[in-house]
Each structure stands twice: as C-alpha cells, then as structure tokens.
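Single chain ahead, by itself, as structure tokens, in the form predicted on its own.
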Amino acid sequence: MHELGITQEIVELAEARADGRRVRKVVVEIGRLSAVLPDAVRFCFEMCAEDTSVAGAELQIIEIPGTAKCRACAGMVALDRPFGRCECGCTDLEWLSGEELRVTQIEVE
C-alpha cells in the first residue's frame, strides 16, 4: 500500500505551502494509469493529516482518464489499464494522459 507514503507526501506538501495557516481543501489529480488508488488515498488522508494544519481539510480527488495515441495509425485510444489495443490492431501506444499524480490546489484560511 504505497498510497500511505504518497498521502504523507501530499499532507507534507500542503503543510509547507500553507506556511502555518489552516488548510481547508486539497485538490489532487490522480491518473487512472498511475497505479495509485484514489480510495486508498482517501482512506489514508485523515490519518496522515491528524495533528497537522491539514487536519479536517477536504480532500478532492480528480481522476484523469487514460488516453493514448497509436504509433501506427495515429488513432486515439481510451485506456482504463496500462495496456490497450488500437482499432487498427496495433498495441504500440504512446500514453498521452493518465499517469498524473499532482497536487493542483490548496485552500487555506
């Protein structure tokens, strides 16, 4: 469960950016191809935020769908998993989105 360590990093980043102010909301983008489970991050967030300026803050997770471009025909492919096949039959895909894992917004009091 690497999400515990990831969530600790999210909380530490939010605390550092808040610079002593209470954090009200943290927005995180998690790509579907990132191998990070949003539900596990939600589960860990409250525990990691305990006794910090992030305690009680809302966690909003935006899940980014996976998309890829076929290297053979340039067709676009939607990906729910880290592999897929283009309509032309090719599996050589260039991932365009879905690997994201970033804090995009922090609201403070």
Second form
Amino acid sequence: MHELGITQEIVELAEARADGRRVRKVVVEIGRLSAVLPDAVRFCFEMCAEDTSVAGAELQIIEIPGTAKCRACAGMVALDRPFGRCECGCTDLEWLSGEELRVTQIEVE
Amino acid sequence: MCLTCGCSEEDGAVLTDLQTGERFLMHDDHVHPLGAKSTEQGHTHSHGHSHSHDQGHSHSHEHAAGHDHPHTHEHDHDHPHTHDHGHEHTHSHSHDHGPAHSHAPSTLHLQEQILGKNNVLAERNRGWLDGRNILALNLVSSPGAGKTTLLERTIRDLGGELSLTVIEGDQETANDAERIRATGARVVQINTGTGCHLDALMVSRGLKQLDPPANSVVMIENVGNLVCPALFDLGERAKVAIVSVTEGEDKPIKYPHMFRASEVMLLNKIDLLPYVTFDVDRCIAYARQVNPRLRVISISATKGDGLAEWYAWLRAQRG
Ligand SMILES: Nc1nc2c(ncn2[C@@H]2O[C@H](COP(=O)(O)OP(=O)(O)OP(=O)(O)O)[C@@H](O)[C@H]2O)c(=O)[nH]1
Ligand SMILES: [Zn+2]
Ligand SMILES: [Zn+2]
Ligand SMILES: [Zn+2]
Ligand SMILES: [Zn+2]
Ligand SMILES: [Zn+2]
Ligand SMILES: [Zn+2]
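Could you present the same protein in the form predicted in complex with its partner chain, rather than the form predicted on its own shown above?
The next block holds the full complex; its first chain is the one shown before.
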C-alpha cells in the first residue's frame, strides 16, 4: 500500500544525501502511531533500492513508542494504537511522540 | 522514454479536464500533454530546480551521536532537493568536514521528514488557496460510501449560492467526473492508476487546470480508501470522512487514523437504517473514542435528510 511510496521516498532521500556515493546503511525512525508498518517498509526496501546507490544497503528501523498527555488531568498515557484512554477516563489526548517518520542517518562509502 | 527527463512515459497519474478534453500525464515535477509527442516543446518543466546557497549562511544542525561542533561552518554547496521559500523547512543536509575532524566521515546525521516533500507542496497549495479565499475540503471514505452522490446533491442545492468546483480522484475512469459535469459544475479528474490516494502534487496540478474563482469552494474527492489518504495532506482546510450505514459501525476504530485526521464525519445512507443492522450510537461512540472533537452529522445524500446541517457547517467554514 502506501508503504511502497514511503519506502521510495526513503530511498530517494538517502540517495540525494549520499550525493553519488554508495549507501551502506539507512536508519529511519518510524513512530508507532504513524500509520506506517515497519515490516511493510522492510519488505519494499530491497526492491525500491534496486538500481540506485542504495542497492544492497542495510535498513535499520527504530520504532518510537506512542505517548500522549491527557487534556483533562495532564496525566501521561502510553499509546500502542492511535487512540486511548487516560486513567481519569478522558479520551482527549495530546500526542507527544509516535508520529515520527524520518531518515535520521545514512552511512556512505 | 521521455527525452528530457528520462522518465518512462507510461508511469504517473493522469489529469483530465472534462471541459476542454485535455489530458496530461503527471510526472514528478513536470507534465506531459498526452497525445502529443515527447519533444522539448511538449514538455513544461515547472519547478524542481536545484539552487545553491552561496551567501555564507550558517545552519544549526543536530548530531544524534553525542558529539559537538564548536564551530559554525560557511557553505558553498548545492542542495539537490526542491526547496520552498517562505515555508517551514527542516534544513538538514550533510556536509563533509576536513581532516581536523575526528568522527567517521562516512556517517551522515539527518533529520529528513519522509513525507516532507508532500508537506511542503501541501503548504504551498494551502497558501495558494488562502490567497484566493478558496475553501478546499478533502472528502475521504471507503469505496461507495456516497462521496460523489453527496457532491452532486450539494452542487444542485447550493449552486445558486456558492461557486463549487471539484477535483475527482479515482484509480481509473472519469465516471465520477462525468457525473459532476452533468450538474454543470467545473471538474477535473485525476486518475492515480495503481496509486491509492491523491497527493499534494497531483492536487497542485489539478488546481492549476481547474483554475477555481476567488471566494469559491473546491471539493476534492479522494480515492475511495480509508487508509493512506489520512497520511497525505493536500492543502485542504479540513478532511471530511464519510461512512455509510451499510459498512458496519466499527469503521472508525478499524481505521482510526482517518477519523482522527478528519474534522467531520458524515454518517450517510441513513434512509437504509430500517433494512440493515447498524447501531448508530455505537458508531458515533467509536468515532468519538478516536477523535473526541469530531463533528458528526447523519445524512441521506439521496433522500436529503440531515443535509441542512451539512450545508450550515459548509457555510460556517467560509467565514
Ligand atoms: N440508499 C442510499 N444510497 C446511497 C446514498 N448515497 C449514495 N448512495 C448509493 O451508493 C452508491 C455509491 O455512491 P457513490 O456516490 O458513487 O459513492 P463514492 O463514495 O463516490 O464511491 P467511489 O468514488 O467509488 O469511492 C450509489 O449507488 C449511490 O446511489 C444514500 O444516502 N442512500
Ligand atoms: Zn486524564
Ligand atoms: Zn517526463
Ligand atoms: Zn550546514
Ligand atoms: Zn529555490
Ligand atoms: Zn465517487
Ligand atoms: Zn495510498
């Protein structure tokens, strides 16, 4: 699904930054609340990297857990899916982390 | 093969103007008029330039690995990426350091937003729309929930009051655009082919072709899909999610991203409630669990129930 396009973006970003050099490793952060499945990205990566300077590179995915702050009582809530409930019963949560979708590091030759 | 850019001409979404009959193949940063030969003349390269920073500016940048640079650097380097001026833009690029530096030159620390390109283009669309005081809404739903039917009805009911134009998104066919055209409204069709959502670049091309008048309303009917349209900002004022009573009341928690990203949920086909098992209260409770601020309006796009409330919301968005 959309992970194919997302993975293409990852490869393009890495390739642009490598500026002609071969890429050996790409590190990306994917938040648990980002609607992007790490396994699907892994699945697409090799195919997307083919015939680019990223071909053969290792892909490391760092998954970032979801956390939120309750808008009623300011309590912290851990989220493993894109909704949840605070201990106080409130469902109106301000997301603090888990939406990350970024390339944070590449290793080039 | 496209001689200018080297791209394969078959790939890419197709834009069709129902009024002029023009068709364009949309590539990354340029379009090909379809039917014309791929010559230099048939090619408009609109943007996607690279440019250099030669003013010796300095950037602050972060290294995740826990080392510090006590220096600022001056740059005279090229950014090979597209770059919008006047927009928020995380400017994280790599550069090589001289031998005085100890860290491995092969590791580049970045902060590249994977959807950054789309987000920048979406902001550009938003600015373009704002400048003309145009209200744009992004209609999202599963296939068949009633987006086109609602648009046909809305145009017929409000046509005298509002200037409404439509960007239709579907993988294939111009059927929906033909239906809109039959109402007399201006419409362009975007066929995404294998793509399962509209993105900001497609909408930017669509808007240019549509050329909506100032102070008007542009309805963007997204591809029927409750998953990825949630991720792609198009520059709209709000997403409107449509769910119909034939789909099962748990759609909002099965596809929470979409209902979280939307400002309004239209619960459609309520004229069918006597014939289906669908718990309206439960559906709304699920939706509110995902998005406590969601505005819910129950409607029948065919019979007209609840549409007055939808029109009132629409009018209120125009400010
Ligand atoms: N009974 C009833 N049928 C409806 C209503 N709204 C839409 N429909 C029917 O539902 C079917 C699908 O409607 P469309 O408007 O084409 O749905 P859509 O969301 O535009 O579909 P895609 O563009 O394919 O995703 C058509 O047969 C409509 O007549 C409604 O309020 N009540
Ligand atoms: Zn709380
Ligand atoms: Zn081309
Ligand atoms: Zn710099
Ligand atoms: Zn520029
Ligand atoms: Zn439709
Ligand atoms: Zn998609």
